[in-house]
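Take a look at this one chain, the form predicted on its own, written out in structure tokens.
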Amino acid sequence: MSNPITRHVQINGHQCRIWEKGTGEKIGFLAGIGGLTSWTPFLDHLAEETQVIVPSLPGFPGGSNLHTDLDNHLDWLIATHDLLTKSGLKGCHLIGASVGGSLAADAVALWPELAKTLSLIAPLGLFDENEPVTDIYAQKPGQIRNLMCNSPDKYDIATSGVDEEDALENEVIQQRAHEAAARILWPLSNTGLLKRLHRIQNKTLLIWGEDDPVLPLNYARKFEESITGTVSRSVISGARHLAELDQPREVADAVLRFTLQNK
């Protein structure tokens, strides 16, 4: 698995990392809880048939400390809009996982022209008190990895740190990513997204890990009922919340079938 090209863009005076690999139809990816410190097998599978562009969200690995300047949800959405636009992804296919899926859906609800199609992997942003989202910030140390993947080592590999950094700095990188996600999702992962989902007219694919302990599958129904555009669903066996890490080939194949049918 070869490394992607790395470049950077400026968002509000802060530098955000962009990874890029492959050729063909452009497809963007906003990562989930923990962000990414390394290129993953899922992204490599996508890059076999498309040009994959991976912008780092503020506060996530590669995303600088811009998150400390984002005081409310609108600030986050504007930063997401600007990041996607400056990454060259405006009007392209867009994938978002978990917290990245929440921001992708919300940004497209406000600016439909941002995405040709939308693929959401267990997107956060909704809350049902009868079937609450698992509070990932109420977990004992080391437990988040068990919620994210059936194979927690896959989560560790994707998020555990940068080779050239020392152990302490890598711990800071991880904690900063969790802080950034908390700023977006606090409290209870409810961003008010449900009020805006009807604005999404883009064709949408929902992907859920069959064993997701964070976000019950019932939430997929809420997305399906609320999004105006055509919605399809793919449930991935052997996967938890970050299905793209647990089952990279299966999730990549589902996304590629969907996006390449809607070029």
Given for the second form:
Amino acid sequence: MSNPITRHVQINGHQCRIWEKGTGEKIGFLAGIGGLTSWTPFLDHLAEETQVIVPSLPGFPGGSNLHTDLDNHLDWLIATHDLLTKSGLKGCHLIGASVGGSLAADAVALWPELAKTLSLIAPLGLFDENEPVTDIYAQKPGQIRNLMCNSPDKYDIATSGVDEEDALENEVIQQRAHEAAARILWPLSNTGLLKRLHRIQNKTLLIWGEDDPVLPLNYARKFEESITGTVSRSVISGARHLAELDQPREVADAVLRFTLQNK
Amino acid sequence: MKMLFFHLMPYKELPEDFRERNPSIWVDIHSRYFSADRAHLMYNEFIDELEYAAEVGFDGVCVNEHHSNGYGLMPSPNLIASTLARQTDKSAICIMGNSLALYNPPVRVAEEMAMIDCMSGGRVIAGFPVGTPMDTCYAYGQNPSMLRARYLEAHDLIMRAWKEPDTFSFDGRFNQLRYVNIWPRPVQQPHPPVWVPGGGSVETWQWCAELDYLYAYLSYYGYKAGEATMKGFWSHMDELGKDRNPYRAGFLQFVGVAETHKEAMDLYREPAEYFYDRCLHFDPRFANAPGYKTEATIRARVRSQIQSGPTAAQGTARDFDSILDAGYVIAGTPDEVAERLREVAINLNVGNLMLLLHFGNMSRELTTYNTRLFADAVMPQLKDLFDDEWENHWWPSTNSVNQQPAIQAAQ
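Let's see the other form, the form predicted in complex with its partner chain, since the form predicted on its own is already up.
In what comes next, the whole complex appears, and the chain from above leads the way.
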């Protein structure tokens, strides 16, 4: 697995990292909880057949400290829009996982021309009192990795290890990523997305880890019922919240089938 | 030295197996443990104890704010402070404090503290805590990533509301108000002294130094555990060019006094073990709201009390002998306690001791005994400490403190 090319774009005067690899149809990815500090097998599988572009959201690894300037959801959505546009992803296929899925769905609801298709991997942003989203911010130390992945080491590899020599700096980067997600989602993960989902007319693929302990599968039904565009669903066995880390080949295949059918 | 009587108002009737059967005393403690009938008695007892402390000569009485908490029954410290304003006449009323980011608009804090300052004749100390993650982020739903920014803006708004004589508009990041014009205004001008309780964050130290506010380290782990934090604080003051005036700092300490050493050991064992076993039982799930701890603090590797609390709780002393060894509680004869507190005050360089003379499930009788003995036999031994060397700039001015008797006499 070779490394991607790294470049940066400026969003509100802050640098955000962009990774790129592969050729062909452009496909963007907004990462989930913890962000990414290293290129993953999932992205590599996608890059076998497409040009994968991975912008880092504000506050997530590679995404600078811009998150501290984003005070409300509109600020976040404008930053997401600008990040996708400056990354060269406007009108391309877009994948978002977890918190990245929430922003991807919301940005496309506001700016339908932003994406050709939408692939959402367990997107956050909704809340149902009868079946609450797990409180990822009230977990015992070290527990989040178990919620994210069936194989927690896959979460560790993807989200830590910028500098093996500097454990403290890695801790700061991870704390910052969790803070950025909390800034968007605190306290319930309800961003009000539900009332905007009807604006999504794009063909949409929902991907869910069968064993997701964070977001019950019933939330997929709410997305299906609310999105105006055609929605299909793929449930991935042996996967938790970040299914793309647990089962990179299966998730990449599902996304590639969907996007390449909808070029 | 200033000595203040601090009351947490713990619920006193948690079952013996509370720790074993419940994950936390905070945030999600179950309502089945709460009896309003019993709380009626407890509140009145606690208020009596605070009033008694003022009566026997404590320099100040302290109240504080907690939410969804079985060891702190004061979601609104201002309610208790207002009754103390009426029933006491000399003690400072230390509201320790209002978690500024929780009030919408924060002008409410400026108004209520000004009310109590007027009612008390200028005896309010305005405590401005950020608040623990349990209180602010989990129980009150504040976004931890914005908590400090909201806190700082609330502070600016409150201080302007106290100081500016004319109606003004406030165009903040989180608060927009066309008309800010509080009635009443505080007796103390330009404002009551500001005390900032903190857990050891570098930014808080720096902020206190910049604005010349008092920093108070409110640790339940006593003087031994608090030493590193206070030494860090003073080193930071040195770096910032601030003097080592001990009145710049406050420190919390559990204390039990008795006629004999043996009696102290007998009397304070149960309430101390009640507190450290049943009350000091936090779920680590609620310790790390992302963004609550600043990056500078993470980098400085200064662990806040709340952060270290649950971690330490696994190894927290819970039997009385270990509690004493660890220094969480200072217990003994008046001379023993006075000697130890003198060492603590000098070693930690603190001019304001906040003393928990009620803790755990302590009875009214024992609290009264402890309070009386401290006032009669410990306080006189410590009262003059630091006074010949340093001036206390962080205390309600003498003129305003003594106004109440004058007001009463005039009626």
